[in-house]
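Take a look at this single chain, the form predicted alone, given in structure tokens.
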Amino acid sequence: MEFDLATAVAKDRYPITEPESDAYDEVVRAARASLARHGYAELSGFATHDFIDWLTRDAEALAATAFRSVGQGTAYLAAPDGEVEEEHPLRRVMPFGVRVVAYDAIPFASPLRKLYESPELTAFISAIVDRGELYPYGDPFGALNLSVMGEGDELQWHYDQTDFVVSLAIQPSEAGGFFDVVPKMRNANDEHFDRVRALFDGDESEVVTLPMTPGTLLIFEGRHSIHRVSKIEGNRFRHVGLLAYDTVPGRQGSAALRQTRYGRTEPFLTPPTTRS
């Protein structure tokens, strides 16, 4: 297949490629007013059911070199504190275990490479964000990632380290793998670690679980809203694509977090598989 932005789309619903219109200034205004009162913007039915299926065929292609990665982690994604006391969050570790295919392992035919590499894109997403123009990240690895987990995978509670994340749901698991956040959490000010600890010891009153539905592009702000992927069940890949953005072009991650992420520090100079 050949891609084509206009059919990956759901151009009734989101005009991306009209961004003089009236219907893309609602689409951002809406999303806008999201992100200011919940941290997040879900944006259902953006990917067609073509371009869905497309996704699909090329993540379970892609699955088999993705690299895992396992072990315990806090919320705060640092080194236990040990000068609080053993029950505080900081000091909480949780079990991870996730699976990612980089960015420079990616075919340059395959439909999600495609779809992030538009800069229609990239300038609808920086119009929602709002925090000045907005560049492709320029991690070789980072910079567009395939989440793939199975089994028994899931991602502790933890917040994120970037201001906002993009995902497009590809494909949920059979059973588990939900989306869990508690909106704006924390802020600036204060940590709310005692609704943290709560949360910890299995208060679940605020969470609130975000559908994984195929299709869907979710721009979150996890700065501030801890979260979570619950443990995966059953033999079907989860399937999440994660666009990365920076108001700065060309900034790199580090040498220890590719190693960490992705079991090697050198990128491939063309991907290694014409996968599609």
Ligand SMILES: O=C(O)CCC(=O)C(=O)O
Second form
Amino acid sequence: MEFDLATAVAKDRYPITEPESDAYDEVVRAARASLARHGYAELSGFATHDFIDWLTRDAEALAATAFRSVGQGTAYLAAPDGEVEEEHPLRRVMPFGVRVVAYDAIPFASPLRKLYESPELTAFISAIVDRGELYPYGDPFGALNLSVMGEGDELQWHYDQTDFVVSLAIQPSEAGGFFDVVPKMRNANDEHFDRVRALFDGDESEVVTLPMTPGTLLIFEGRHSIHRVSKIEGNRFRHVGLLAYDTVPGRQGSAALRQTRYGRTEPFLTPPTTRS
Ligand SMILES: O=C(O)CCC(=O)C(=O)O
Ligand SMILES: [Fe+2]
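Instead of the form predicted alone shown above, give the structure for the form predicted together with the ligand, please.
So here's everything in the complex, that chain up top.
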């Protein structure tokens, strides 16, 4: 199939190729307001049905190449802090099991890569996030990930190390695999460890569950909103595209993170060429 942004994105609702239009302004304004208020903006029906079908076939073909990592992690994506008391959030570890296909392993022909590499999408995300010009993240592994989660996989409560993440829901699992969030759990001045501790002890009164509806583009401020992916049930993979942007061009992640998440530290020179 040939990629065409105008048929990949539902342009009646999201006119991303017409940045001068009033409709574009309106969509950007609404998303900004949601981001400011809730810490996330859900753009439902962003990808068209035909494009989701293509993304799904592509993701199913790529799933076998995903690198699986399993372990125990803290919410702060750092080693448990041995200095604090045992029940402190900084010391708590929770299980994770995830599979990801790194950017350098996603074929040039992949519709997910084509969408991510569309300058119009970067401009649209920049306009919504409103922190100056954004660039596709400079890391050859982390810029674009296909997250593939199968039965028993989960991702523990955590904060992201980047300001925001853009995800595109491609296929939900049969059951489980929900994206659970406590919007704005912390801020730059206050960690709110008491609330985090209550959450880890089972108080889910502040948790918002965002549905995994295929085609939804989610712009999410993960640095301040603690979140997790609940355990996957059933035989169908949960596929999500994770699109990363940065305010600085060319910045890269650490070798340690590459090793844990992708199982290697040297990027491929060119992605594999598979048909999709
Ligand atoms: O798979 C998702 O929906 C989100 C994954 C996530 O939170 C992360 O990769 O940091
Ligand atoms: Fe995250």
